[in-house]
Structures are given as structure tokens and as C-alpha cells.
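There is one chain below, alone, in C-alpha cells, taken in the form predicted alone.
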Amino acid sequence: MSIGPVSQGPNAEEAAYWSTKGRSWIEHEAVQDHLLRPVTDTLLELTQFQPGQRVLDIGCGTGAHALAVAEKVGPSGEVLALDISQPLLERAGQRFAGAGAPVQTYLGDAQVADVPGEFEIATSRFGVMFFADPAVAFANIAGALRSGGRMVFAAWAPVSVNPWWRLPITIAQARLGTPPPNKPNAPGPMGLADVTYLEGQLSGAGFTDFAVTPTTITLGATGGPADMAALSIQVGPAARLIRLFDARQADVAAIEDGLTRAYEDYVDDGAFAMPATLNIIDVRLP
């Protein structure tokens, strides 16, 4: 595992978060992989990775998306999996080694890291919405791509069209109160939901041929509403509000109960199935 600057710099707060609170993604890896597999499938279909390509996966987390890309580029290709969280990246490295996949890991902040190599494609499954300065970060990523290189990534559409975000926020705030408002387009899961803003950030970084594909998928899990409510108080917006307000156990239990009841509207044949809307962004370098 190579190492870039993470403990200091413009995204040090994100590095600290994903290296501490973000460890919950490791604990819930299996259900998260299942939940988000449709996002990876959509990216694979639209990107059409080819054998032999060199690919940079930004914000790889515990590595599920990078592994899927590695299957497409094959042993003649290469994937560099980059993340700002050492615990998540160490777990990803274990998975890559166990699968014998052509994936290397790199610990670094994509906004400032001197990423080694020259890549044909940069990809990301919900890993590029957290930059303090997206234009600077995208310019740095562009520097890791060869001339004519391409970046294809998934970002969440607004909260208003995503019950996976809207319901936990609504239910947690009803119990705990409203947190201070974020600035528009602030780093976070919805940081790039405004596609007009996003296009400006990418064009400022030198990318052209901006294309956005709004996509509706189904977030699925083998568990039912209670299982997903238990996940939601550990990972995601409800979990963040619970930590922000230092919620009492009674509050946490009430939020979990409220989510269980809300999630009962999203059951198919006994299993959780919730529609989600995201944007697939496809850009190129001249």
C-alpha cells in the first residue's frame, strides 16, 4: 500500500471521519455490497471497461467496485484503488489479495495526492462528493489521466428524490432537532447533486463532453425493514445526526422504530427494495 498525504491538507476532516466513524462500513460490508451492487452494475454497463485498460478507482472504500472493474480489465489490465481512509483501504487490500485481483492500493487524498501512473479511465462509486474544492480535486485527477482519458462516476441525485436519504433525515430530525444548515454544495453525500454546479467544477478542471445520465436503481437487501433500520442508525444520515446530537439510547431506539415502520413501504417478497436516483457523469479530457 502506497501512502499519500491524508492527515493534513484540505480534506483532513474527511480523512479523520472515514478512518474512525467510517469503520462501520467494514462491519456492515456484506449488506453494503449487496445494497450498492446495482450502482456498480450501472457503471460497468455505461463505461464498458475493456481488457488491458489501466483504471483509477477513487474513494474505493472496502473495494467492491474495484474488484468488479478488475474482472473487466482482466490480468492484462490494472486497477489502482485509492482511498483517504487507512482502515477501509487495508480491508480492501485484504479482499484484493484474497481474490488474486490485479488491484493495487494507494492511501491518499485525491485532491492533492501525486497519484502514480497514467490511466485511461477514472471511476468512482459515490467517492468524489467529499472534496473541499471539487475543481482542484478534479484537476488533480485529470493529471493522472492520459490525453483523451475519461472519467465516469456515480453521484447521488438530490435528497428529495431519494427516500434512502430523505427518510432517515426526516425521522432523526423529528426526534433530535434540526442541525445547522450546510452551505450549498458543501462536501458530503449530496455535494454534487446539483448537476449545473458539477458541470462547472468539471469544466474548470479541464474536462469536456459533459454527459449526465439520470438513473433509477433498486437498493436491495435480503433483510427486511427492521434489519435496514438497524443499519441506518449505524451508517448514513441518521447515524450522523445521532452522533451530532449525542443522542440518548431512548432517542436512538425511537429513530430505529420510526425507520422500521417507514421502511415497511419498501418491501418486495419479504425483502427490502427501495428505488434510488443517481446521476452517472461521463467526461473526457481533450
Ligand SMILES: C[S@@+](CC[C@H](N)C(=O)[O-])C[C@H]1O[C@@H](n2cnc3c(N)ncnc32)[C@H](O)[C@@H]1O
Contents of the next structure:
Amino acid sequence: MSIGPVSQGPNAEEAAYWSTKGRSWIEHEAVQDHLLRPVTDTLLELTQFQPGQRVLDIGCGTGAHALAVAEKVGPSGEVLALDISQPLLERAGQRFAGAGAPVQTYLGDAQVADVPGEFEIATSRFGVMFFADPAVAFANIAGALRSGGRMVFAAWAPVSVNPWWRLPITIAQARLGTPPPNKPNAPGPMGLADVTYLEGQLSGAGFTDFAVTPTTITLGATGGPADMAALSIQVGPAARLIRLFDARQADVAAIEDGLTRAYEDYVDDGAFAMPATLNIIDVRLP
Ligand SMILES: C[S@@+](CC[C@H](N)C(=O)[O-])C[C@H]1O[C@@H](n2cnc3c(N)ncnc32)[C@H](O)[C@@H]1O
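Since the structure above is the form predicted alone, I would like to see how the form predicted in complex with the ligand looks, so please show that one next.
Expanding to the full complex; the earlier chain stays at the top.
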């Protein structure tokens, strides 16, 4: 694993977040992988990775998406899985070693890392919305692509059209209060939800042929509403608010209870399943 300058630099705050609180992605890896697999499937379908291709996965987390891409590019291809969080990337490395897939890890900040190689495709499942300066970060990613290269990624659509985010936020805010509004397009899960802003950042970075596919997918858990509520107080929108407000145990318990009841409206065949709205972005370099 290569070591990049992540504890300092423009995204040091995100590096700290994803190396501490973000560790919940390791603790809940199996259920997260299951929930987000339809997003990977959508990206695979749209991108149509081919055997032998060299692919950069940005913000790979614990590596599930990179592994799925590695299966597509096969042993003659290559996937470099980049992340700013050392603990998440170490976990990804363990999984890659066990899988025998053509995937390597790279610790670095996508905004500034001097990524080795010339990739045909950059991919990401929810790993590109956290940059302090998206245009600079996308330009840096463009530098790791060969000319004519392509980038295809998933980013969340706005909370207002996205039940996956709206419901837990409504329930957590009813108990904790409303936080001060974020600056528009601030780094975070909703950082690239405004597609006009996003298109500007990508064209500023040199990408062309901007295509956005708004997509609503049902994300399903293996457990029922109570299991999903227990996860939601650890990972995702409600968990972010719980941390932001440093919520008391009684408030956390009330939010979990409220989520369990609300999630009962989202059950399919005994398991929790809820629609989520995201954008798939597809751009190219000249
Ligand atoms: C929402 S998680 C998604 C993880 C993974 N792609 C998945 O779908 O399972 C966002 C990931 O982006 C990473 N990340 C955030 N800012 C980054 C940056 N500047 N450079 C590289 N990775 C970053 C985080 O460490 C985290 O692993």
C-alpha cells in the first residue's frame, strides 16, 4: 500500500472523519455491501467495463465496488482502489488479498494525490462528494486518466427528492432540532447533488460530454425494520445528525424507535427495502 499525504492538506478534515467515525463502515460492512450492491450493479451496467481495462476507483472505502469492477476487467485488467482513510483502505486490502483479484490499494487524497498510472476509466460509488475543491480534485483525477478517458460515478440526488435521506433526517431532526444550514455545495454526502454546479466543476476540470442519469433504486437490507433502525443510528443521515448534536442516549433510543416504526412502511418479503434517488454521472476527456 502506498502512503500519501492525507493527515494534512486540503481534505485533512475528511481524512480524520473517515478514519474515526467512518470506521462504522467496517463494523457494518456486510449489511452496507448488501444495501449498496444495486448501486454497483447500476454502475456496472452503464459503464460496461471490458476485460483488460485499467480502472481507478475513487473513495473505495472497504472495497466492495472495486472488487465487483475487478471481476469485470479480469486478470488482464487492473483496478487501483484509492481512499483517504487508512483504516478503511487497510480493510479493503485484506479483502483484495483474499479475493485474488487484480486490485491494489492506494492511500491518498484524490484532490492532490500523484496517482501512478494511466487509467481508461475512473469509477466511484459515492466516493467523490467530499472534496474541498471539486474542480481541482476532478482535474487531478483527469490527470490520472489517459486522453479520451472516461469517468462514471454515483452521487446522491438532493434530500428533497430522496426518501432514503429525507425520512431518517426528518425523524432525527424532530428529536434533536435542525442544524445550521450547510453552505451550498459544501463537501459531504449531498456535496454534488446540484447537477448544474456539478457540471460546472467537471467542465472546469476539463471533462466533456456531461451526461446525468437520475436513478431511483430500491435498496434492501437482509433484516427487518428494527435491524435497519439499529444500523441507521450508526451509519448514514440519522447517524450524522446524532454525532453532530452529540445526542444523549435517551434521544438516540427515541430516534431508533421512531425509525423502526417508520421503516415498517418499507418492508418487502419481511426485509427492509426503501427507494433511494441518486445521479449517475458519465463524462469524458477530449
Ligand atoms: C460514502 S463512502 C463510500 C465508500 C465506497 N465507495 C462504498 O461505496 O462502499 C465515501 C468514501 O470516500 C472516501 N473519501 C472521502 N474524501 C476523499 C478524498 N479526498 N480522497 C479519497 N477518498 C476520499 C472516504 O474515506 C470513504 O471511504
